[in-house]
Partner chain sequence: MDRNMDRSEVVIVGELEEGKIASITAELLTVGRTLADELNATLSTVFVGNQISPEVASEAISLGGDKVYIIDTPLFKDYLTDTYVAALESLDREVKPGILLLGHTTLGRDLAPSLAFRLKTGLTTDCVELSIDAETGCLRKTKPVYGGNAWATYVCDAGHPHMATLRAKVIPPLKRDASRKGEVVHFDPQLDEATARVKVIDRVREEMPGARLEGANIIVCGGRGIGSPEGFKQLEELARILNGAVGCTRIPSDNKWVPASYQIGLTGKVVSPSLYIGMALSGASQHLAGISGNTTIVAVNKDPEANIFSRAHYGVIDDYQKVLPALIEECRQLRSSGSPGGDDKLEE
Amino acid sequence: MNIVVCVKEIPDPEIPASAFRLDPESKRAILPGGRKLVISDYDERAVEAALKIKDSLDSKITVLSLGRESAQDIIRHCLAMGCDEGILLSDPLFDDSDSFATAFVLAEAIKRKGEFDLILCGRQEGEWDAGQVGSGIAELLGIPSVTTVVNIEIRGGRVVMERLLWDGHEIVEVPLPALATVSSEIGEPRYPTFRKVREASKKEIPVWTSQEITPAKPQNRLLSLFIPSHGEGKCEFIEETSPEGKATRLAMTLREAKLI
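Which structure does this chain take on its own in the form predicted on its own, if you write just that chain?
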């Protein structure tokens, strides 16, 4: 079983929003000094889903990440969790990719790598929350995709997946090869052991550039990036003695403000 997991480095979600600065010219959020990028929580759950399959079925897990050189750190984190190999896709021509361009480069890398049975992605991006890359990869490769998956079972040449809906769960069966975007309900990611961390630190991570992978032109353009401004809040106390009077006065105040 050949499994490919796509992962991404993002700003640490624990960093408070007030710590970021915005560069209006480059339209980028600038991290506070000394803070490293980390693996997206959603993508780490996709790694855990792949490892659960490997626990019960002979499998090889390849991690792909599109990013800068620093993304080698999150690839090594995945190797320490139990994945077998990692490939970094890094080139200035890959920078500022939108969801389409990212999906295109990842799909081309998967085709270049060769045989695969299952592709796993996080259910959405950890910073932009777009949730488009996984489905985009499947569309470009011409394979079935299932989103928000919480359980995966391999049955011969098919995969049975339980997916999360807003009002319940759904069981979907599709032929392999296929792609799944994994929801957080798949379970907590396992913690790398010290021995695995040391082994991962010694593994070579190939870097594929635009010499190996053709970049794609982004289809979206970021017009502006800004911190929303909030006006001064106003508070009015309802001066009534009885609960009924307070409710009536509140309703009339909301109607006058055209809020109801």
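Let's compare: the form predicted on its own is above, so bring in the form predicted in complex with its partner chain.
Next up is only this chain, free of partner chains and other molecules.
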């Protein structure tokens, strides 16, 4: 099976809120000193979903990333996890892509690459949290999409996926080629082995630019980016010597406030 996984590099979402800063000029987050961009968590889960298929079915996994030069690092990470090849889509003309322009470039790259059966994306990336690119690629390629997928099984040519609903889940049968966006419940991404890391470091990662792919105009324009005020209140700490005492005092406090 030919599988394509799309991944993105983002500022580490684990950066604490207190260290979070914005650059109003570029309308982007400023990375605190020493922090690198990381692979978006849901995208890494999409890689894991692809590798789970490859574990039981002969497959070739291609990783695509639209980003700066530095996105090579996350592509190498995916290769070290077990993917077969990677392509970086990088050009200053791709830099200010919104969901539409990003999906457009990725869809064009997938067409250019040729054969594919299954495309996997994270359900949303952790920077703009739009959750549109996966469905967008499917629309642009004219193939069906299934979102927030937590399990993929391939049984004799039939592809069966489980996806999340607000009050449970549903099982769907999907004809190929298709696209799925993956949610984190699919499982922890595997760790690369030392041997795979070494192999990945030697692999050539081709770069496709606007020479190969004509970019699209964004649909949405970012007017402003700002840090909202949460009206942070003072926390009243329950002070007692024992945990049991704290529990009693907390219950009393909440009762007095008519909350319980």
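Residue numbers count along the first chain shown, from 1. Because the structure is a prediction, the values reported are computed rather than measured. What we label the rigid core is the largest C-alpha set whose atoms superpose within 1.5 Å from one form to the other.
Relative displacement of the residue 23 Cα between these two forms on rigid core alignment is 2.5 Å.
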